[in-house]
Amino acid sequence: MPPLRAPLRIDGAELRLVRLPLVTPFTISTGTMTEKVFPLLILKSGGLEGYAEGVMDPLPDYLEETTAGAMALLRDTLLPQVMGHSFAHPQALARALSPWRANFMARATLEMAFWDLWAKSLGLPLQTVLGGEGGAIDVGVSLGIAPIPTTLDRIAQHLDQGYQRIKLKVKPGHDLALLRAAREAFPQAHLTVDANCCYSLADSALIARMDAFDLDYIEQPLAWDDIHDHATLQTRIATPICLDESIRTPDHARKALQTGAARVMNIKVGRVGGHTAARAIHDLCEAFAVPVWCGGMLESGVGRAHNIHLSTLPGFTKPGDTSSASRYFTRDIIEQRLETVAGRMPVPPGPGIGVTLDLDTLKTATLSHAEILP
């Protein structure tokens, strides 16, 4: 970690609710998204600004947090708690938020914005203060549910673009036939599946049939709040299980690793409460020799930049969901273009997360705007 500077005082904040239409509807087992609506936080100290976005959904269909609830918690409780206060480093701010139960995504929004602010105050890239290095990261792609011929066309297109892993969304009735067609068409491709919690232990025999398709891993097949049944399922199948929704804290990660519930782990910084917890989970997985990768939540360029910087830590050895922003948005809210080159995503250079806001686009995309002062 770089030398500590004087404690950083939080002078103010802007909290916006932002809407970005998706280029293509994105369908998973729980439903279809046509737009991304999210909180955007701008945290201020002196002449510096730190940026982060919330990854909760409007409805509690991924996890229990909602956009409206997070906006209220940030505006009425979390931001007033830190306004006018100084923090020596991001871990100090994370400790100040720790007494609040759950609400990991709302807390992450504030903690991540402070990481960006703190890195900028040091004149260093976020990856440096997190402990990462390198100028680019390996990237995979996540494909939503669609008719099998459409999905095969999308796989071919993204393999041609150099993406290093193809993740297919599955659900009961849209699984084995899809995998059979995909593996026959692309015998050498790195394929994974993501069930988003739509199976149960009663489906063990069906899930075991996925072993035939040489998948890198099966992501979150069982309940969003379960670890124990995933450990049981792993004894019944050969394909590694990767956990996503089940891992909210370093303690969850430790229990999953100790019980064999996860042979791969998806770290979403917004899901686990911020970079402090994400680094702790990364370190635990390294100790257990379990590879990790960075998941995505259809973030704008602000959240995508945070994910890219986090993915430069050494344990992120599998391609993450940090694909080109143009796959999702016609216009992003940042000035930089975050685009992959031959299956690699460049790390945005410069202090902090390395991106600046496109204020004209942000203005048209903003649904609400609040200023919070000491």
Ligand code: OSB
Given for the second form:
Amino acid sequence: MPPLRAPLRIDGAELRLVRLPLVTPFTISTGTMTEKVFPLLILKSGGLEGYAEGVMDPLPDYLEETTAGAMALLRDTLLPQVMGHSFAHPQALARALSPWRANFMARATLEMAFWDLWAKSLGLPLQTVLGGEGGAIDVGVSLGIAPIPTTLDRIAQHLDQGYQRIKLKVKPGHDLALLRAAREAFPQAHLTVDANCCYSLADSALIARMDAFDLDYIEQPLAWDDIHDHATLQTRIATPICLDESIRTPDHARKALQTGAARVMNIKVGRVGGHTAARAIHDLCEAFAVPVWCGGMLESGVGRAHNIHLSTLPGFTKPGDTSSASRYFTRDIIEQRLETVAGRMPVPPGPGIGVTLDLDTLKTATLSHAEILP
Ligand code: OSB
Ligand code: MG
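The structure above corresponds to the form predicted on its own; please provide the structure of the form predicted in complex with 2-succinylbenzoate (OSB).
What follows is the entire complex, opening with the chain shown before.
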């Protein structure tokens, strides 16, 4: 049960569209990202502010949501719906949004900002109100597609820095040779792959050949909206399947767990509608003894801080993707430096998500700015 307190009223909001250039272009099977463009939501109550960012891309290349669509939905529908209203706890706000169809990333932006606000109103760290504990989390890295020698250099560099797991992005024609080279050069490394939906069941034999490389799991080999074919594929391969794109709701997670489509789960709070759903998925996975880890979407410090707090829940037993912010950005929009120490990311201390906005950087990075009032 959340602590007893008066309902928290949403008095106002600021919705910004923010752009940050990426230090290194990031290539996955669906394309290359050179910058991060995202909605930043500042939710206000009395003197307090809650922060969250949306994880959708400008184009519907990861899932179906888009930045423009989410900005419009937040500005014209979701924020006016909650503005001037009070909520007894964040789950009540999540429930108010539940009649809407899909748009989980847009909803998550609002729900997560309210969790931050809620935790701050109680003077507690977000991890505490979520039910997590501990001062740091285990993290790995996700390495984008690059020529094999470049990737081998990057693996060596990140293992040297202490990262606890290396995830390699693959696509057809850039898979088995890469894995052979990586496994030969790093026989002991904790390796995984992420296909971002680029294979089909017709590729079962090729995917089964990945069993030879002792991968901890293969992430999202098949379509973004599929569960059934993943269950079939799992009967044909030994490597555990981890689902990412396919899981947008606790119900998706339940179906994947019941059918054996996922032996590992990637939980991205920004993908599943917020912390309420992320916790529900976490609990379902625990009931099925399926380990979970926290994925990332190249977030700025705001989304990164949310991910870190969520990752302190007990079911997050595998290293996540929330690596050092300096790998992504030269200047972040928060004042704190979210950097790993020997493969562990410290939890930002203090109330809520524990980070504060760097207003100068934010101003320079802002593409548009809207105030929403009751
Ligand atoms: O599939 O996990 C993914 C980045 C953008 C879109 C999708 C994915 C990723 C990553 C990188 O793997 C995670 C991160 O470093 O934030
Ligand atoms: Mg993924």
